[in-house]
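Here you get one chain, nothing else, as structure tokens; it is the form predicted alone.
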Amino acid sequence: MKVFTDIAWGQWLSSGFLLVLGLFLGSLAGRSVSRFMAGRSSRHHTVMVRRLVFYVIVVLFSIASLREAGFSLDVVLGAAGILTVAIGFASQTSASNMISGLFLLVEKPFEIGDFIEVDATLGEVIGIDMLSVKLRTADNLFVRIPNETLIKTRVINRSRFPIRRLDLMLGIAYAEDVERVEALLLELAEKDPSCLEEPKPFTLVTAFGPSSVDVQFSFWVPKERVLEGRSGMMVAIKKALDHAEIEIPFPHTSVYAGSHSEPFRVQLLGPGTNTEKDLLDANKDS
């Protein structure tokens, strides 16, 4: 019982109260800052400031809580330094991710809400933390990518600029008039509401393929209408070329497997004609 009576319960209760109060005030201040910055700044900056406010308040109240509990701040800071060095050696990967996260926050190659492509993963950025970046893919999958990977890998930001250029490749038969096809494509771009007038759409003859003349058709659309613009234009091109009776050649494939796959013999017989099988059956009966 003497052990319990020697404990300074008042100090520990005050210390716990300060810690809980710091968490409460930090969360309240973070939400208030988030509401204030909503509409005045980007989501990326709003999240950064909200977390910064929360952690600063929590750290200040944690220090006050430790002092209230009777801990010497010098000893705590010394222990924290030793602990930080130990953790740094034990978790070099985490430290590397944290440093990479700082570079990402300063450089800002993307922000929350952007669509980025990392290796073969394409998704919307829904979180940028100290250790990793969270993506939501188009098929609603959650993907976590370590910050170190983003620093070392090529990252494509597909929504950084307000407009995108779409390049469609099509082939036409050698017998067709290329200039007529180019005029037809440019006319489609003028009629399509998704296509922008500036920058102007254009066509290029890119190659003479094995069975077609390859043409590149490029036009610009707003970034939020990429899928709609690509699909709608491809359907319009198919209809327009069919209507103009312009041939779109497709590759033909011939399969040859050597002498073991000789073609079957086909023979057209008239009425009353005896086949080899009939002659063999007649000889067998006799």
The other form holds:
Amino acid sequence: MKVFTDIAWGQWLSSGFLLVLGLFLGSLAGRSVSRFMAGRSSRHHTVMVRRLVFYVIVVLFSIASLREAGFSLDVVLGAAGILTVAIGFASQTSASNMISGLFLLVEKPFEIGDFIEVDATLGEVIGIDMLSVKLRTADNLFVRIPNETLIKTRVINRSRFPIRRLDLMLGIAYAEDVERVEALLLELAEKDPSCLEEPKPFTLVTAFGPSSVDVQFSFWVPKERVLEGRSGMMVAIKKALDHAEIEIPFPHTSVYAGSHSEPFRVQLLGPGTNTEKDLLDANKDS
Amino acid sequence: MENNNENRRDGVWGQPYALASGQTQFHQLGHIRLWVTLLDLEWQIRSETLELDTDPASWTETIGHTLPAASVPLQRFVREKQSSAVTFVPAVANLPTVIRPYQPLTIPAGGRCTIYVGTPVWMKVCVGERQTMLAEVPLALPSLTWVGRNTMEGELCYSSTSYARMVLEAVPKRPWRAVTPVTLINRRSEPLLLERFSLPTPLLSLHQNERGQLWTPGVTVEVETDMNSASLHVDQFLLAAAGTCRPVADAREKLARGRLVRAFDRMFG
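Please show me the structure of the same protein in the form predicted in complex with the partner chain, now that we have looked at it in the form predicted alone.
Let us now look at the entire complex, which starts with that chain.
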């Protein structure tokens, strides 16, 4: 019973109260700052300042709370030093992630709201925290990547610059006029409102493939219109080539079933597939 | 879907039109067709963009009861306080507009010239006494372009090809384009080849004269001694040739100083 009466309950209570008050005020101040900065600054800066305000207030109140509880700050710091050495070996990963986090903040390779690609993961940055970076992928998965990984690996920031170049590869049949196809593609770029006039779109013949002449069609779009720019242009290309009766070939495969067996008979069904050009050798022979 | 020719009138900026419940106002203006419908509890706006080879010169409006095909996209808005008036307010482009003369123009060393350019405007559909904006529609589908030193530094702009006419009478006046006089002063000792020029349209206010034409204040660009900078000045007053004008829309962005200095390569190509 004496043990309980010896404890300075009032001191501990006021210490606890200070700690809770610090958390409450820190959270309140953080939210106020966040609301104030929301329309005036980027999402990244808003979150960073909100966190800074929160941590500063919480640390100040924690120090006051420790003093109220009767701890000398020198002793606490000394103990922290010893603890750091003691647990340092056991918490190498955490320490490494924390230091990497600091480097990420200083180097700023990406901000909250940017679309980044780390290894094979592509997503929007929704948080840069002490130990890890959080991503939301396009299919709405939550991905946590340790800061250390981000420092070590190759990170592609897809939102850094306001415009992006899209390179579409398409193959056209050897029988077609390549220059006519190039003119047609450039005309499509001119008509597409997502496609920038400058830098100019261009086409390149990249290879004589096994079944097609490979053409690269490159054009620039604002970073917000990458998906619609790519998809819209591919649909437009397909329509325009169909309209101009330009063939997009597909790889032809011959199936050989051995020297002693009869060749497979292949028949193409559907309208437009029974032209002379489309008939297979097996059909011709029969 | 077609409206009677008898009811067809010229559209006017900034004038409230009163609609009865169930009525639809149809507009053909610039490269768009617009339908505004008033119902008991809601406003409906439908618009479609036309692919035109030539610029239409007129703005017609009709009030009736016909609606377009269901394929035309529809926007619905809650109707408040039984407001039945709809007003159409013009607005300048929200990005700078790059003016590219069909034929480049050379300004000799120490020379100056004034070119008149017409830039397409946006139509704000506003309702009620307080003119609450419901939608904003571009009257010509603008194409985008990039102006800058490289693909990293610069800004996104709308693009507009122009004849860069130097005679005001030769500039076609259309109700959906705003005319801006641009004075270019070349103070350098070398000629200046004007291949393209970025007009800071968000900084310009819109004014309407007695003939219903839209005008913006003039812009003066002074190219200094080196290629690195040019100064830009937005005039306080309108060109005298515009006649008596009344302001119809403020600039989208405020000009912090009377004289704006920008990087040279962001202004010229």
